[in-house]
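First, one chain by itself in structure tokens, the form predicted alone.
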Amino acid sequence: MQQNTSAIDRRKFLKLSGITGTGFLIGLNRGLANTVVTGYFQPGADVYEFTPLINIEKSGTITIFNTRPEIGQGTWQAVPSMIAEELEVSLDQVTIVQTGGEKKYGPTQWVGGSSSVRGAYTDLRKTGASAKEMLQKAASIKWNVPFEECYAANGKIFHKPSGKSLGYGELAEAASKLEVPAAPKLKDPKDFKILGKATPRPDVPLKSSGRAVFGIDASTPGMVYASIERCPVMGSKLVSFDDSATKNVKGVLQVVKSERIVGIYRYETIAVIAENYWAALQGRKALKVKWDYQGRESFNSKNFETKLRSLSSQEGLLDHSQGDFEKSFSAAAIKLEAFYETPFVSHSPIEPMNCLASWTAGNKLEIWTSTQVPGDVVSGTAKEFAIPEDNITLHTLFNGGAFGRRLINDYIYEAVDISKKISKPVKVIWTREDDTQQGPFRPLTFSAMKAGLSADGKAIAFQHKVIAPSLEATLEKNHDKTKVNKTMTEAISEQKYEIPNMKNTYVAADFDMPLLYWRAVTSTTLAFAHECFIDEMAVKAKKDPLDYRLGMVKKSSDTEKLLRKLKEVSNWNKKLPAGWGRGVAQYEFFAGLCGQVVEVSKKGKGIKIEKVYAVIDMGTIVNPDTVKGQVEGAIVMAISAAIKSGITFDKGQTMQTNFHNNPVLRINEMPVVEVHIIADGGEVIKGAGEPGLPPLAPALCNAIFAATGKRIRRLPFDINNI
């Protein structure tokens, strides 16, 4: 089976599928109310303007196009699986090809928000089902037998009474001439052979053997390398630079001014071009640069955090209100308040930012890169550099991690700009230090919490006030600061807890550096405050923390179902050894719903995380192994963000530089993780990539309180000194 994204280049694919005139394409056009359409491969003919997701050639070769980039989350399997299930073929029988932002593949060529499966589950199944029915119809006509006597299996159409069969390739031409079924019949989930099954991912052998091609692996004849000097104080102006020592480095070819375009910001940079990456990097280190910091060198984390604490006294913009919070809080028999703080963090994917770009005569541009947004790479680059989209060829390669960092194109525009200036293909590679220090970052978020309880401990009033810089304010020029930024109050007003009086608000803090969505976005910070404070309310009410939550979700809901499942699988009522504690948290947001119980033990001055029980509500799943892997990976990131150093600033610069002072969790620190999936069937499906992250920090800190009596309200914290 051919699966390597580099194995079928664009020219070869067009030659194979566009010249022979014997192929059969079918797909979905989301711009045409999800209508399924077909087209013919005829000599010299253009492909119709729709999203051709299936290509069946006369030879029998079946190609399925994956429109969702693979960043480690499993789309390389999931997207083709949804089509293949209904098409009645196994993934061993198909070639998977990654799309590159071409218009014909539609607008959904991106990944983020845990949306790849839940956003296309039914549509992709219909794609496969329509193709199957057309092949069945073609066979029934050829054999002059009733349609109902034909069935599909293993890439063939069979005639039940006679047992004769025809391969899909033999039927492709005839099938392509038939009318597309308006409402193809989908399989009963009980008959699934792929969906819902723990099946091996086809990208894993490629990656484990080194055959997979990531962005950083890309090459093209005649390419040169670039390492880019960017000011450590972002937003500074370039005064001058001396490149005389740089040009004496063997292999250095030239030095050019460039620009980094990230969100609303444009930063001056200096690119060192060389025959190889080592020479480019050494030449960059030899540069002597003068920057005008423009007063930005006075910025530091300590003062900024003090500013945010002072902003908490402001009323803020109203996110949600119900009942009368002020009146009920004032009259409450029990009142409590708390303040929670979370830091800036970097994305730190293992594969640093990189891009290979080749600008040639006639304003033709070819790009090889790792990205989450192929469609936006094409449209954004066309707009930024004033060239037609049709002039751009994009090769979307495997991503060595992303976590939101590859949602924007700053590193791509750098390569394009330099290639245009030097008229050569150029490969830009960021160092780990570049990746850590230059952002964009997840914003720090502070939360001022208030609650009023009745004499018997029932929650009657609740307030979550968010104080944080706005992500969108650094990404969008026309951001309206007079309106609540819902990204920054993500899901605080959508939790299923039944509290009669509520008032949630947002106070925006001005910030002048790039910010960006991080895995699970602001739910990663807000869930910490929200669920730890719910725990504080339970303690104040002298109630069991999990039972207290259940008491606030009396109406039937996914949250209620999840909490009960969590109580069961974690043996919540089982007595723990002396010195141990357990904590619980759940959070539901745009990506889905997950709850966790964490068990910890006191070890000398520190705490050991013994075990994490996770329950994720999926509704419907494609591959349970992938879901479990995503939850486990989210827990790794969540623990790292909770107990490892975040990003801090001093003298206008990022203090952290590499994994030695911006570490991730090590394997010997990883607790046992037990993942349970709620999959009720049907077509309701939730995300898997992000929901496992938000509940961990609050469940961990609630467990530490249960074990030690110490309440943690600031992340990160030193788990070895509690």
Contents of the next structure:
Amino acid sequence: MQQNTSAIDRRKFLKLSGITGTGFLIGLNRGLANTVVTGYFQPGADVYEFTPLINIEKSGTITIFNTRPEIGQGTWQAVPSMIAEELEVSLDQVTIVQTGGEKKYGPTQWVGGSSSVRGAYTDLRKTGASAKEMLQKAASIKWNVPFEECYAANGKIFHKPSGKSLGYGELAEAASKLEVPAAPKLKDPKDFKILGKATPRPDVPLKSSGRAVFGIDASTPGMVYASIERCPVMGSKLVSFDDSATKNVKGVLQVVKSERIVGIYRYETIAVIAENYWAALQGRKALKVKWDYQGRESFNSKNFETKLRSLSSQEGLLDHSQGDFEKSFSAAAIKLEAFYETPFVSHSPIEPMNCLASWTAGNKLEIWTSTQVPGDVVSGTAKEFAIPEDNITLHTLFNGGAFGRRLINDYIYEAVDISKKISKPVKVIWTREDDTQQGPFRPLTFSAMKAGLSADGKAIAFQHKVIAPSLEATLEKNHDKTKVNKTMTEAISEQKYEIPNMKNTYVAADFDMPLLYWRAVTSTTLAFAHECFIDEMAVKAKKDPLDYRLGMVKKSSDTEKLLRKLKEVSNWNKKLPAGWGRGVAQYEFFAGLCGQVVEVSKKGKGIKIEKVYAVIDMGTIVNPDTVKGQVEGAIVMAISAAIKSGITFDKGQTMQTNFHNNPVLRINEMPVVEVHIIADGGEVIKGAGEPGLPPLAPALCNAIFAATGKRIRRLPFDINNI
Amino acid sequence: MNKQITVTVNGTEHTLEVEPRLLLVHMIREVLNLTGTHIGCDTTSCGACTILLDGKSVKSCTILAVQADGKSIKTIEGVSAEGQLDSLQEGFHLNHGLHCGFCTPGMIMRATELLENNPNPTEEEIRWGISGNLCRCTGYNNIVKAIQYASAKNRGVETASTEPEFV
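Okay, that's the form predicted alone, but what's the structure of the form predicted together with the partner chain?
And the full complex, kicking off with our chain again.
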């Protein structure tokens, strides 16, 4: 999940004319009055490619190619913004085209790890600046005036002394033939017109008018539908099936055996193909299938959790050690231990999994889908189905949420396999039940915590032992069990608390179903244990929880700055009404750093979440409104995961099915949220999409402790019955 | 055996032959190709499929197409002409009322009826009024602001600044 920062030399500037554009045009925006063109991107005549990411046509049309799929997080605006800022055009003057994994657009065609802006900020600005300098140089040559007397603004090059100007379209041909500047001059941030400003997103008019095309909305002539029966006990073998009743359903065309390829697993499935989705669903319900569960039906959450608790006595693999934990812990004046438990959760993006695939003669393949990883869809599909990547055309459409679920291609391979088998374009649509029950899930983690304090409460020994299944073990065939799966101990050894003796370990638990990265990954569960336990230490030390953290955090670190800001904006020292309590938590991990203060009040037998204050440390930002939105969205997801959702198993099957028994927070339950951004500028940029998640559950449970004296050590919990 | 129905969709009358158990949402999406109405759960939990049936908001995933016979349907595509935004759509745009936007058509159809019946709702009335529609992305509070914006604009009241707070 670490971002491999791209270097500008990897995107060789090309000087071609009359090239054919690729990508899928999902919307052409002209400000508020949006016009929509949906279909293949067809550039006009005389197109000049300044880099694969910028096309300028003689007519003046400017196209920016966005390599980062829009999953709701705002990349459709943020990524082109970084180019447009330096190119001196507004986004209203630009056509944005989403790329589809084509080689020429390079290896950044994916989204995850809150990496889209922080991984590309300087490179994309350089891309825009280079094109602008080439246009400026072309104008200065044409006018026979010094380069320095010219400047770019609003899609034109101006000659300052005379006031004359030429549009980019008029200069495109000559400019595209010039040498690409090795070190283009970047703008002073104080001159920014787009970056750092709260600008309404260009995709909102499309999405609020029903004109945006999501993966599930795609269609192509001759398309049929498939609904797929997958065994509710994942990993079972198909013995036989009877489709006689299925074939009597009007509209059903045929039934084929297929396969779901997810992580290291290959599951046998049965696909019902029909003229329409309704018939496919009805036909699927009429199937009579015999599965061999192979003993997997004995698996259940209760026994699995008991197993995890017993595994906590094991030493585990060493994640990190400093000082001498054992010695300092046994000598400590104050000792405390606690055990924390969290659940599996589903991703549940609101758009169900879907893919339209069309396999045609000559092994040509066309795919329309919602995905986080267009590059991997093309390379993965080519490998899996043994066809050249060049045979594949992918249309990356708007994603109706993803949260990590669309990082893998299981639903895409299903559609490709079926289309290949039936020689028709086929749209596979998962039901919400399929989505909830079939995984892949975020793994649970259990945490055994130990701390030793001096008589005056100073933390001298600390241990976080993680007991959990391994995420990588279900994703990678060559996973090495003798090494710590670092995802499962994510950032527990990287918090900025200065505790002299520390020993963090990981005990792997066997688990045999698909697991996957969830938004903010394992930090979402580990932060709960880590930051609630820090609170328990503060209580034992008889210290204010926020001051206790400030007392042991590395001086002048971003974490210290964040905690101080949080203390200020949340009015931490102000007295709360009777029956209220507040709690604090922070967590720094690969995606960035966020801290939160939650205020709660007692309400009958339950608790009401009154307000959440969040401070996110960003460094530099593209759109503060999007950052704020991401933090709010992370908070609602984290509240759902803390008090609502949770996936459990019985008889080898997922017990939850749909939003009624795997609920998410509704609008009437949402607390007031106040987001503050630390944006000091500079080159170091942190992520926005995920850091808002991890601190919520611990800050909430610490607040409940402050209000009620009750310590919650297991998620999810019933907030109406504390 | 198929049944013939006549429905007026976004002002245009359609006479269609439909399978009696066809769900209204499938008729809208697959027969009429109006894909702005979405499916998120098939069970009336999420509200992504909300449309107006004779002016009342309904979840079209649990209504049969034949039940719409003789009735008038409005979907998100019928809210405004292409290139224009109505007050709710404008409210969502200016208040960042969506992220992925998959739930938004349903939200807007539900909010349309809410404001029709109650042009000046309180914040709590908005929250309860929209509580049948799920959003996985936004944190909801900007959706409330978007509806408040539309309510104010419809009533000709000056709207508050939408400038976000940031340090």
